[in-house]
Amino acid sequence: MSRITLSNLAHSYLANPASDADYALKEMDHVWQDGGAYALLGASGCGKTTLLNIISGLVRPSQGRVLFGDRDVTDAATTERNIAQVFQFPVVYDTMTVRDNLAFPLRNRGMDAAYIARRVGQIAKMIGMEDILSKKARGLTADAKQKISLGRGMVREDVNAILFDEPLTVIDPHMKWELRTQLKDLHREFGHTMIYVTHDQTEALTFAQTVVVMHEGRVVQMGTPEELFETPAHTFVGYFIGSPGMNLFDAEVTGSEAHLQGATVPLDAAYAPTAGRTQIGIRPDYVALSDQGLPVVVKRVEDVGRHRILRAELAGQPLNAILPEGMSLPADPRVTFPAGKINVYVNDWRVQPTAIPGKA
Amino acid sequence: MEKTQNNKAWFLVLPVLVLVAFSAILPLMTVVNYAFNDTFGQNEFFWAGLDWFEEMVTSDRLQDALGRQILFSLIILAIEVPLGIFIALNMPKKGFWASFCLVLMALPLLIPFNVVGTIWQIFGRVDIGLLGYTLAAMGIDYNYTNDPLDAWITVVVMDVWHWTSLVALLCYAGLQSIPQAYYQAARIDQATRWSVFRYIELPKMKGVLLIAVLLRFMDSFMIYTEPFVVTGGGPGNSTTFLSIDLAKMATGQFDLGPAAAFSIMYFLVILLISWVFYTVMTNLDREEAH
């Protein structure tokens, strides 16, 4: 087990990438510690399966290192790197007995027979596939194959991480929860790196203490699932995790005020001037609806279960807002954003505060 | 839903059936006619019984062809296979190189058989051949006329330059439905290439090679015109295979009886082995499912 450092890393699966564009994976320096937990989350194409596969070994970045602990391991191959890989898809090797797929990765190093007897026993047991140990591993379902790769991404007790790609995309939800639940408590029993690429926000922050998003190539954010929701570093992050996503408006701000269309926001905090699209951002959660404030078109209200969602109009750009169980909606709407709950972003990217009040 | 039955449909077949019958079953029945009886020709048949087979199945004559005959297609299954097999795990996935292998493997297969027969006769002949005069100007003493062993080499390999590219373009299709996620899934589980060819190529490339094989046996164990060609069954009979040795009789010698009785043999020979083999290799499939 180590740490894996990317260092200025990036990837083109072109020959001779000219723009920024080419790039499958922008420029980027990361550090994910041992025994960390980390979900890799994106939309689908923004390069979560490419660094996967760089951290793997099955594809060699265009440029930049990839380190585990201190050893260079950019030029190792991936059996050399000894590391753990589940893909989207289910692979399962048919001419194989169920218990020979499990002990395959095992039986490569050379493991002997009675530790790896001991050892896809008790993966068996973890997967629920003791009874058919002595099938063929071929006729079986999706949801079974699937199992059998995860089955043998987890057998080998020394690797160096453990990377799924999606693994549950072929997996009925009951399972998931099942088998979700299980990878956790096999991270806290072993502490292995484990990487969990998904697009599937629930999944991503159920499973990991570090959440990596991903958009567009690059990594925007690396943090708890408490960062990604209070102080999303990109517009991205914001509108990608919550449901529904953050709220933005174009505004243009000035010391610790936001100018909304005539309108004045109160920050509390002073920012400096900003160059470029300046937007602000809050959080549906925190927009709190009263008599007074800006006041809003409201467009509708769709109850999803939980609670109810408003959705509305602000100055002309869109709003949604959480309705607090039973409160009824007043006849002349109006909202107010809590100060401490306002982000900045200038180009999509948020900025710092140069000075905050009584925090400093 | 129930399926609806329809018979009519047969009639759709009746056009095919009546033209098989033209080429094929009739011909046949006329071979069966001179397998049973003796004719000294103006149509006049004489009952024969099972004389004809008699005096094949004791024939040593055709004894010594049918084991030329089993050698030869062993021989040539023993390199064609492995050898078809290793092309195509080495040539190129994808790109021009791919196409440019595609098509230089199939110019063998896109050559009529008398003008590979032709090809190898003069290209292993000593005066003009440029295989038996660089062999000869090395001093190797090779010359496919009058040296059984020389006739024998030459007939082989004529046949697998002929026909290895047929194995290792079935492979290569094989090969190529393989997704790319068993290679990585190999290489994550640091499998040796020998297992990825034991446990992943081998079990994808089993159909096809089945019938590779099937192919290939039956076509080596009815080879008559390139080996005719090249050494016309000599250096005296040393190849003369089961079909030279048919021909000779049936048009050679005028013998229809024998030779025909020889045929039908011939043919049930092949029928049988190949149904064994079938047989066999599709129910080894079926026991590893269980």
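Numbering follows the first chain given and starts at 1. On a predicted model such as this, the values are computed, not experimentally measured, just so you know. What changes on going to the form predicted alone:
Checked against Asn247, Cys46, Ile195, Gly151, the hinge of the rigid-body motion between these two forms corresponds to Ile195.
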Second form
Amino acid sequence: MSRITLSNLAHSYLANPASDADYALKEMDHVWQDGGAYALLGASGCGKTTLLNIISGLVRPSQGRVLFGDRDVTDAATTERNIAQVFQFPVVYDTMTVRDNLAFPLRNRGMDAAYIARRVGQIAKMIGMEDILSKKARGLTADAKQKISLGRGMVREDVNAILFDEPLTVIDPHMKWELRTQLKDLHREFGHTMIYVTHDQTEALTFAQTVVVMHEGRVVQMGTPEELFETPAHTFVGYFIGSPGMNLFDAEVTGSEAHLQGATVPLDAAYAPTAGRTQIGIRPDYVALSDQGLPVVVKRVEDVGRHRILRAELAGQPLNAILPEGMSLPADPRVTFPAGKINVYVNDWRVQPTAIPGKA
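Switch from the form predicted together with its partner chain to the form predicted alone and give that structure.
Shown next is a single chain and nothing more.
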């Protein structure tokens, strides 16, 4: 296992990139700790797979370095990096049995037969295939073949890292939760460095200790699921994480107040004068509906089972709020925001307050 360092890294698929827009990956400096469980999360086309392929050695970056521990592997071939990679679509040997597919990486490295049998048994149990180890891969469903790919990626214990590129795409929905849980169990047991690429926030938040959110080729935040939810560093993180995503309102912030077209929202801290587009953000989960506060115009209420979602407008801007099941709407609906749950953004980036009341 290794700490992975991305130093001054950037990549363009053009021979002579002339501007920032020509780069699929914008310049970044990040350290991925040895033994960490990371998820690369973002919309399609944001650069997740490009970054994963640079780490694995399938793509050489246009600039910067990749280090495993203290070793510079920027120009090292994939085979020299001692990694395992599981791709979006299953890659298996159809003429081999499930057992031989799982054993192949170990036999290729001359491991002891008894160890191979024991390790294959462990992995087969984890992916639920111990009863069909003698069955040929040919004829198995895509779902079953991807489980073989997952197992083959995890069968080695000596790898620097295991890289997963949207590995559950072809897995039946009822199996996804179980496999994510098993991957987490494997990480806890063996401590591999794992990097998991996905566009599914549920997969990312339930698998990873640290989620790396990407947007338009840039890492906009690395943090725990709680940090991404409570203090999104970028408006994209606020929008992308959560269902519904964070409410964002254009506002003028002066000191410890935000002004929205006639409505004033108190903040729990003072902010310096802002230059650029200023917004405040609050999660729908923290919007409180009552007969006091800021007036809203109700558009509709959607029942999603565990709760309802209020779709409304505040000062002419869209607002979403989570309503407990069974809660009735007041005749004159109004909302309040807990001051401690409001984030302030300037040109999409979260800004820190200049002063917090009660703190020196």
